[in-house]
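First, one chain by itself: the form predicted on its own, in structure tokens.
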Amino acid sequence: MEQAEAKAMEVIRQDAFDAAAFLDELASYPSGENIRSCMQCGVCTASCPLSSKMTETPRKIMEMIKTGMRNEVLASDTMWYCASCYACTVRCPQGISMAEVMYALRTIAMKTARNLSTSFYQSFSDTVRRYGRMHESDLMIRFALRTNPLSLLKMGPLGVRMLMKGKMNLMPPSAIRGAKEIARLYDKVAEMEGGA
């Protein structure tokens, strides 16, 4: 019995472990030094107009990252339905801006999680700062070849009629005025991460 007990202890000590470090992670962000400070009240997932479509709502976010669950927040679809309309953080008797929250939320994930939401953004934004605008097939060859390459034979079929009503273009749009400063957008933001 002593040895479940101590057994026990020891991942109660691990899990406050992991509570502290993702807590001082996120606190290192913008906005992210008083999450400490929520209080359950739910006003933000109240106030957000997409937290039905939400795997798990604002309030259960902050919940999950008050108790180190750092795995399951970044596998969390929340962050990426988050609108940024800043409903949440203006009503959060805390101050708690929970759009600064996502916006950090979705920067780690894009640096150490891998799955279909990270690698659909990080396909989406590529085509952008390419392009200058978004080029659908070019975001459907990205978002292939880091999730399943033979997903393409899988799409082949919807790309064909796609092209055939005029709804996708295989060349890439001419160049686009200001692509080029959005470009320098996104390399001066990657410059202000410290990364590429």
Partner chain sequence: MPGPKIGVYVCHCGSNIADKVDMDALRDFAGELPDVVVSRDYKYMCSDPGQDLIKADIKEYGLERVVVASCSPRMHEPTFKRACEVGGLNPYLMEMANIREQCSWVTVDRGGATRKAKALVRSAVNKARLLEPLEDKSVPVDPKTLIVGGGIAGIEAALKIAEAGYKVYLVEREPSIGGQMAKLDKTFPTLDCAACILTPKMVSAAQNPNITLLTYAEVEDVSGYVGNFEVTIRKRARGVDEKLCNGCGTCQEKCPIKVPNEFEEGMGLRKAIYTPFPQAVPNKPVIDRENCTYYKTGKCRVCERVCPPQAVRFDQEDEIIKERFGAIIVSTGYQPFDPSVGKQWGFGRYDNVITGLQFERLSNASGPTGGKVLLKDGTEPKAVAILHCVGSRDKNYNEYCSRICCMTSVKFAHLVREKTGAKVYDLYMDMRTFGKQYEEFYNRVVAERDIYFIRGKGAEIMEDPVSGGLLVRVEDTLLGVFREIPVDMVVLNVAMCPRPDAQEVAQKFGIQRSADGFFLEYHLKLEPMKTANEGVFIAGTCQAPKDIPDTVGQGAGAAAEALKVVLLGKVTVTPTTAEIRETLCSGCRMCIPLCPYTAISFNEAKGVAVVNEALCKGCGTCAASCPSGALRVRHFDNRQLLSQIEGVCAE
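All values reported here derive from a predicted model rather than from experimental measurement. Positions refer to the first chain, counted from 1. Think of the rigid core as the biggest set of C-alphas that the two forms share within 1.5 Å after superposition. First, how it differs from the form predicted together with its partner chain.
- Residue displacement note: C41 has its CA displaced by under 2 Å between these two forms (rigid core superposed).
- Relative to the superposed rigid core, D77 undergoes a CA displacement smaller than 2 Å between these two forms.
- Positional change of F120 between these two forms reaches 2 Å or more at the C-alpha, relative to the superposed core.
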Contents of the next structure:
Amino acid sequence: MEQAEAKAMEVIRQDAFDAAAFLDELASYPSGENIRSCMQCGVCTASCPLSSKMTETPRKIMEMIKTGMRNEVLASDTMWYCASCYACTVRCPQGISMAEVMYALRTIAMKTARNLSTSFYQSFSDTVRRYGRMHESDLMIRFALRTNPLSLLKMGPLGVRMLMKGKMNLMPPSAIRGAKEIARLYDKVAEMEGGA
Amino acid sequence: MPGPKIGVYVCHCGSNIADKVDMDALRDFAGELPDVVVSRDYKYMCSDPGQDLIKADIKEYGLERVVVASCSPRMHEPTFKRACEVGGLNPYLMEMANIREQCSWVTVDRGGATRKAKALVRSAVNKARLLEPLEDKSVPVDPKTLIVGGGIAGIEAALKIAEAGYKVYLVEREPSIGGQMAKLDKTFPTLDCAACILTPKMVSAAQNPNITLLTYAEVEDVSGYVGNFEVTIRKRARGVDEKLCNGCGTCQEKCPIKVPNEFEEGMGLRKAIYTPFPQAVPNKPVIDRENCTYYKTGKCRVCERVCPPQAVRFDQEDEIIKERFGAIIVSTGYQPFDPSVGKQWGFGRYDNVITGLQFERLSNASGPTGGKVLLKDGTEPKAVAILHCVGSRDKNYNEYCSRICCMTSVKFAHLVREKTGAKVYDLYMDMRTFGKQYEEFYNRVVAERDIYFIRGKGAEIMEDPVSGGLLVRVEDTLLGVFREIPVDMVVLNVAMCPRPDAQEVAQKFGIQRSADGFFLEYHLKLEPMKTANEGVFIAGTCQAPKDIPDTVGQGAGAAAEALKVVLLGKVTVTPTTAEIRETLCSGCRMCIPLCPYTAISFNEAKGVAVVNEALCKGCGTCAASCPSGALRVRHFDNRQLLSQIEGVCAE
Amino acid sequence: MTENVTAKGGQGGGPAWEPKVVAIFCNWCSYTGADLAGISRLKYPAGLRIVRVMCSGRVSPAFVLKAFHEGADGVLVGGCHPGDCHYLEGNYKTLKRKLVFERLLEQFGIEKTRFRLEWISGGEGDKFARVANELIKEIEALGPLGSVAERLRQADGLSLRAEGGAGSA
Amino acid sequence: MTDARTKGAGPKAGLEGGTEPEAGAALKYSFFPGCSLHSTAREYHETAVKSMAALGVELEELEDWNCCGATALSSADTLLSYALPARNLAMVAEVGRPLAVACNSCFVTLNRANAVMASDTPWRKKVQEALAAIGRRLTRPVEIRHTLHILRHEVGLDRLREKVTRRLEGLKVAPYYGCQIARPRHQWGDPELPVEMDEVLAATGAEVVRYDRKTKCCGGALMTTKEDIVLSINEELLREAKARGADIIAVCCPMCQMNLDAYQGKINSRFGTDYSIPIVYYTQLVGFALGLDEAEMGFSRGFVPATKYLRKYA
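Show the form predicted together with its partner chain, please, the one above being the form predicted on its own.
Zooming out: every chain and molecule, the one shown earlier first.
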């Protein structure tokens, strides 16, 4: 009974506000500098084709950022729903690039989180590192191995049809000539980020 | 050779300066400068005790120069000049150092601000040392005032000046005075109809013998200065003899041509010969030559035939009026934001997405639907969405708040409920009901049935392709819920914007524009009607978005400003003009074509240039190019300015 | 991964050398714009100091040379926008003179970028602050004027002395 | 009536490889097809190159290009998401011709990196440092054009109309742009309701139906991770096209084509609908209208074949 009450309304004490650190962290990403100017109009939410599925709307995420709720923000599913369609960005009356903020949140979350989306993006990145280009079959296999290998079977029928339409190559792809360059680029970036 | 005795007065301006600049150090620094015999600091130099310090020191120390280090001279130069004069010192022997606007307010660190303040004080002391006494001159003023723009601001200003017994020319571009207010239906917060309160003022303006009403007219050119502006006005040909026309309206009835009526925001029709609305002042029609059949084909002339007093004049020509005015009031109003630039609102694409002004016309009893709020197909709406902040509070369009939209929206919500059975969805970001009785009005409307206030900015309006209805998308931000609201009418409360020709008008009248494009006042808070051009005042929405009460207030205020000029009967002319030191003049004549006022001529007998000081305005362009240094601008001469440059550079 | 973004305005210690810029502004537009920057509490380095003239047309080459002569690292002349001049066309005269200024500076080996002419209206406080910060940043990159000033001092062919200017100095 | 904000976007001055072609002269671009055009969207690749060639525009494939990184890299690693496309841009700068891109996703990603090269953020220097490690150099942004914009603005409608031999009279097409050709703001095109494809298709004689959802997102790669909602937003796209009476939907992005076409069956079974709307690239229609071989236009490649609507014009 007491517990239920405590859950119903969580009082956030004023001294729990520590937004500056999180805002500074985001400010180190592109377009993360002007988050403070968000005026909570909700245009981002109402312009978003996927916001109806999010547990927190994009606008609410902005308010959570502004009040320093880092853990809650990174645990939310909002950013994984962003399709990068930039509808929010071109309409934001304060000129905030919400799409870039979502990228920043994903990038921060990628370091610790593990879900369907992080697996997909990591698989994509790995494929590009290996071949210099993206190959659907390689990507899908990597993705399935990271998540649920059985899902490959589910994808089967579509894959077969894609093959028949000449829209997919089954053969292991050959890497681009500059594949070594790409790998070195990955290493260099990792080095620059690790060294910072 | 000892220099003149100088007193330096350093102002704290409360904490405005003292917080950033070390007052003790600055005072002591000033005291060490050559020729400075006394230096003091004080909390508020502009206060009476502050000024008294200066006056007392002039006597006690026999001060010959005064330097005040405080705010911008644009703020208090007159104050301290007067203090010196009262204290017995020629006011032109006072110099200011701007250590607030250009030092304490713009510098991050105290050390830098103090260093800069010292440099500015040294610079001012350097100049003060070289100043000379000058005497103001005055010239007579033409007692007429020109008012440009016949909306409620211009009408109000014209009436106030005329009622004080002074002559006014009221120039209006449209065929009738009345401006945007004439289009409105009910006005917040009292809901009295706009026409009921505006028409009497329009009629008074037309009937007052002190007011010369020039409608369908535009100012073409302005020259001269405060007290004596030379103005050229083009009164466009109406095609109707105003003296003969009795306003019977027969011509409009019989004219066969129909075109969209601008006054009805494109929703109704008018004829090619027309008055824009029934209460127009003057109630005399104009012929729209672009659409009139006679001007296109040379045939028709129906209006001419049916006119009982035979007032139609197809061959009438534009009339050019040249007049002299002592003061000018610019009250040219605003332009509603065009929402078709943002495709997300669907304006221009969906029939029943309309602007606030279009709603006013629908709701107005003399409008195209006779006061009924109807959809394009003539049926009554069942649900209406009202959007705030369309084109305002949005950095993609205009960053500023347009001030009137919250109240207008609340009013619309009420009018929709009064006139239809429709549900109303009012989508707001913040409800700004700042004026007298505004919050009370809002509270009354909030209590009405079936009006839903939703906190969120309307993001887009889509058509349901299957039902054809409109969908408004908004986040109900208080709940964190994405709403898609089906409606059949959307009212966009669009921003008030500067008029598209604001730049041209600003240049014509020598006024400036602020970053938002509106005309720039001399001081945002304290001189809202004055401009940088003395004798030219601004009033109403050409200065910034505002509601009717504030617009009327500014109209009256601008009238007071103009009366101040014409009542005095004379204006002080600055003595800081150029002079020629004949012994130095080589007679090269380089200065003569440089003068924009043709104030310099050549004395053939003496072989030297001559300055006509009545024409000279003291810009100094001539002095800057005089190779022999013969041309000298009083109060801004080479030695004074060079010594100032020395002052700001030294450490 | 955190970015070290240097704070604008150079808080704290600051560089040992602070560029000095003499700004000569017309009373009606640029000076008012500079006041507006203050009213809006915009920030720019303290090395920029403004001298007021009635019109940018008043600015003669001697003023610009004088500023460099006195140790300025840069000069900024501000006037009304074309068409907005309080004195009808003074700023056009300034614009014409710009070439003269530049050629003159060239003769003394002073980089062109140390001199700037800007149109700043009374409503453009933000523009003024931007220009001020930009110019100072550029001059910081160029470094102190130094030896050129020395050369200018020696080339005292032009009468740059303000007689009785700084008294004993 | 154009939006003031879009004016002057994408500064021309100072761009590398930015030579303004003379009207009527042959146009030549470096071409970045992107990974999709080599697999799922082969018909887009082929028809883009062929139809542009027929209009005097040569698209020369950038040698040894690499994946632009798409949204995946932007989500995984910021610096890499700039550095990967920047390698391509550096190679474009070496060739010295402006870059043509057909895929919306590549278009936005390459532009995003390009914008960094035009900015004075710390990212620019970092990208340059990363490129230096692989012996590449990029100092300034390069000029990037979407093939649709090249067709509309550089080839022009007059030239297109002139060259059309099969007028697609009576073919009702819904023009679907997707999101990333329009947003964020690029040099051309309204971010909400662009008209370039409408105009191009109208020039082929087709009847372009009104399509208000023309820049609504198809969900892109989220089909892999968020299938439920992505299916439903694609259903909405099909619903409007059908309501407006469109025979087919024309697209300019491989992701849009894939989601609307390959998943149309799944949408039908999920929502109980019976959509059968072919999804074709605008270049297929343009090439066909220009008289190119029908077989080469790949109308049968879609899961919902377009052949039956086009056979009659052959």
